[in-house]
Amino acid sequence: MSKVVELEQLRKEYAQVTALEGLSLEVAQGEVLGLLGHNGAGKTTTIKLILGMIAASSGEVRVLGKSPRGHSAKTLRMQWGYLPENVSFYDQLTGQEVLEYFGRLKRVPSSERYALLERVGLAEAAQRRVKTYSKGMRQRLGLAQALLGHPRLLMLDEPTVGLDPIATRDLYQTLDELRRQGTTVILSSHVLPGIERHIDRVAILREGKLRALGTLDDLRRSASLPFQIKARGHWETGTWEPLLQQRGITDFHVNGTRLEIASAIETKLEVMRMLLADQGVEDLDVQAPSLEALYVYYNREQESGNA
């Protein structure tokens, strides 16, 4: 696949402070990348110097092959999307006015704009003035703004902040189409349980340095975290402890039906057979390490190495 976003050595420096620090990333078309990272971790400063919005301090920032800042900027602007963490539009404006203002700016015909405000939910608010409208209508709208056009890269920067679960599930279900049609995405949120299924990769950056870059399951194995296995059904006591202890498996719980192992990658299809080839055992249900569970590894990990 093509490369949409190349970053390469980038470092970003605000008077005393390095906000970037040598950080490398690419990502292809139909991509859906999660950059995640504490406050101040980098994340914003890198989706603004994707936009062209702030020049780097050295390194080199390609946007579907050409610079976003200088004479190709105004071309590449007409393809991507971008929703801030902070939305902001003019109070006195209908949300149908403010995707017109907008549209025009991208030269986008009048019937995509009204229908984006249908399918963000806000076909019935269309005319109220945008100060009338709740945090999550503004989110909505700024989504719908980021919608505009059929952007080949779309950046949406804290996107479900304000929307309830609905409007939230609808959100994902965009993106999972976009990315069947092609479009680059670069999501940035710390909501991770909602983004664990919706992306193909993760960034997390911490202290402007990439930590960590891989699929989940790549990060999984680098991780060697733990997944867990759940049982229930019905066995004598003692069944368990010698069959697993034999096994080195030292981290599980019983409890009367119920049984929970923490089980290394190595050894987990091991556990499954032996659980599955018991007639006792009436349920089975392991669960890999979460998203969640990576980025805390991945940070502490660094918090050790500098301690």
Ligand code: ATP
The other form holds:
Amino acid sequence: MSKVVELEQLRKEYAQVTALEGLSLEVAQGEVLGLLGHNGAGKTTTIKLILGMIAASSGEVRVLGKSPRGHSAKTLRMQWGYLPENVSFYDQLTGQEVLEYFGRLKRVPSSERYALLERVGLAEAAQRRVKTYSKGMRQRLGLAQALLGHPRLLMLDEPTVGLDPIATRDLYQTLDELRRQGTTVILSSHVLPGIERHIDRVAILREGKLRALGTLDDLRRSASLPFQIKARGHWETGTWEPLLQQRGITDFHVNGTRLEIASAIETKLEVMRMLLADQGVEDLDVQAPSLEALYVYYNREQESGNA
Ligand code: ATP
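Counterpart to the form predicted alone, namely the form predicted together with adenosine-5'-triphosphate (ATP):
All chains and molecules follow, beginning with the one already shown.
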């Protein structure tokens, strides 16, 4: 699969701060990458480097095989969309005028501009000046602006900030649609719940360094965090303790009709088979380690110096 973004040993220093250090990663065509990290981790700096808005102190950036700061910059600009972290528009313009302005720069037909306003739920507010828009409406307009011209690469910096739950759900739906169409997306966020179903891979940054990179399954495997298995039913007191201990599982809790087990990925299937084979088990629920748990794990790992 072709590479849309290639970062090689990127380093970015500001006067007082090293914002990024040794960042290498690739994003393939059609992939949705979640770029996660605390405040100041280097997410916006990474996005600005990809867009060529700032120059790297050292290392290389290639977008669609080209440098975003060379003479290809203008062509690249027509092929990507960007929603900045703090979206701001000229307040006196209406939503429609804003899209017309950006649409002309990208040579997008007016029918598409209108369709985009509808897609982000702003059709009715299209004739109103942006100064009357709520924060969420501005964010939606920013998204419409980023989607102009069917970009091959879409970069969304904290896109859910300011959005209500319905608008957040709509944003993720749009993201899923773009993913099906093969758009490459880089989504920076520290809002974790709900995001995991919409991304293919995760990059976790901390203090300018890449702490983890991979699919959720990759990260789960290397973090070895336990799966939570919960069963409900009727059984005789003392049924489970020896069976679990035989399998080397010590982290479990039995409380009358409820059994909760923390199992390593290696013993997960065996435990489930054991529970399913028991007539007394009436319900079973298995939860993989969440993205939030992985995020905490990879941040702590560095704190304790295990990097
Ligand atoms: P947030 O979630 O708060 O937006 P972030 O992960 O996007 O954070 P960056 O904005 O990339 O983080 O900042 C990374 C580091 O670089 C921070 O320490 C920040 O203070 C510093 N930094 C960013 N821009 C500049 C600048 N123009 N001049 C000096 N330091 C900067």
